[in-house]
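Take a look at this single chain, the form predicted alone, given in structure tokens.
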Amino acid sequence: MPEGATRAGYVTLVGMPNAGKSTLMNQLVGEHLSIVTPKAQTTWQRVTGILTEGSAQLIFLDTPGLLEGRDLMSKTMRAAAEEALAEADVVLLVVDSTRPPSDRDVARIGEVLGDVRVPLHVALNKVDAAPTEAVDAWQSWITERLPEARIRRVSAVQGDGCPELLEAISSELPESPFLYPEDEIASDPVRFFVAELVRETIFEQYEQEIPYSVFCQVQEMREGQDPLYIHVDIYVERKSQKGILIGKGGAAIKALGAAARAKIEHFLDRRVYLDLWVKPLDSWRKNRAHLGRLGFRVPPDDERASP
């Protein structure tokens, strides 16, 4: 590369649910951008994180886990991952190496990566907690089925192997001027991250189906006020879920607000007044119009599906 030239491009992270894609992107970017919880499948839309180091700018696209696509919501999430793959200059497959590859894993990964024509890297994640035989099983399968892939063993939580992974990916980016200002770490609006932090807290504080039935959307931010006023609507699928979210005497929603506000204040580095409103939106995950209203891009193939 000529002296003074720069590299820039999109790095799309893909993998099965709970492989650690979000944790890895946060580790690589150095910021908490994608929500992370012990529960599987918490990333529902793609999240963009930007890292500019030296002469390289990496635009990471964190994507939902590779789902089978049985219903409208899972098809929408699968489409988000495939759309991000189509934009990739480099693809980073993230696998959970604490267990060997299953038939379902290899079928979905093979299906999605079959048409990839850009450099492919594989992060064998969670190696700090993985049995040797499981790591070796993934290594063997990838070497056999994805021979063009460059494999790295990493721990997204501990950061082990991440500097080497970054260096390898950076070297594959196309020569290009930087696509974003050097000090930017994300392209999504602040409102998106605020809503995601509230949703992350719901995953942490509620059980069973509640977190998967909830979506958060910022309706108002009054920038001129101190503390900063933020109004967030929390949509649930059924009226009964509203009562669970609020809790007896409002105790649950107060605890949610306090925990989410602390995260948002850390993210924004300023005081926040967080105003949470819980609203039923009947079966929103199965309704094309509701999904569109909430900002999801439903794949065109489902246009004829009943709303």
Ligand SMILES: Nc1nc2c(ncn2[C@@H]2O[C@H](COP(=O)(O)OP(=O)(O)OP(=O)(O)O)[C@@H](O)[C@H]2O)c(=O)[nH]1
The other form holds:
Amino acid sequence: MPEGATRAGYVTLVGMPNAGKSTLMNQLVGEHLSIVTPKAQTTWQRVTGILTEGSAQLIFLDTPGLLEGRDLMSKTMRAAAEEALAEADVVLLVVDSTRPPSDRDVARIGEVLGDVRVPLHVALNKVDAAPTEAVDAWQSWITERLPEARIRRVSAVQGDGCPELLEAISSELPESPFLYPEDEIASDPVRFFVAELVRETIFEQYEQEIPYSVFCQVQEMREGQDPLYIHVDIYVERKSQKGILIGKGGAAIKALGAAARAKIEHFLDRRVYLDLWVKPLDSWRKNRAHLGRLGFRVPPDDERASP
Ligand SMILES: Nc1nc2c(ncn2[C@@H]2O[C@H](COP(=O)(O)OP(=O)(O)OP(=O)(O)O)[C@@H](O)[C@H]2O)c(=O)[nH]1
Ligand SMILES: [Mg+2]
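Please supply the coordinates for the form predicted together with this ligand, as a counterpart to the form predicted alone shown previously.
In what comes next, the whole complex appears, and the chain from above leads the way.
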């Protein structure tokens, strides 16, 4: 590479649900951009995080975990991951190495990465909490099945192995001018992150099906006011879920509002008045039009098209 030249490109993080993809992207970019929870299937859409360091610009695409489900939402999430994979200059497979690869992992990862034609890196994640035998089992499986892959042991939470991983990935990006201004860390609108922080808090504070039945959307942000007024709609799939979200005497939604507001204030670095509205949106996860309006890119209905 000639002196003074720069590199830039897309690094797509993929893996099974709960592997630590979002945690790793946040660690690499140095910001809490993509929401993280202990529950599987936290990320539902692609999230972009940008890191410009020295002469390289890495544009990370965090994706939903690789699901098998046949329902519309699972297909939509899978399509988001596949689309991001198709754009990748480098693929970063993230695995949870606290347990050895299962048959399901092997099948899904093999299927999705079979066609990848760009450099593949594998992060054996959670080494801070992983038994050596499980990490070794992943290492042998990847060495055998994905012989081109470069493997690294990391802890996304603690940062171990992350600087080395960054350096290895950077060196494989194509020579290119920067694609974003050097100080930019995200490309999604602020409203997306605000809604996601409310959704993250719902994952933390509610149980069973509630986190998976809820989607959040910012309806209004009134600039020029202190505190900044933000109205967020919380859509539930069924009327009965509204009561659960609100709780006895409004206690649950009050706790949700307080915790989400603190996160949003930290993210925006200003005072916020958070107005949460719970609204039923009948079976929104199964409805193409609803999903589209909520900002999901629903894949075409291939089954209806085929004979
Ligand atoms: N001990 C440990 N836990 C980790 C590490 N990385 C992630 N986790 C935890 O694993 C859980 C899942 O992390 P996420 O980053 O949400 O995982 P993800 O792959 O983005 O999950 P989905 O979005 O659901 O596909 C969280 O509780 C994280 O704190 C790690 O390096 N060590
Ligand atoms: Mg995630």
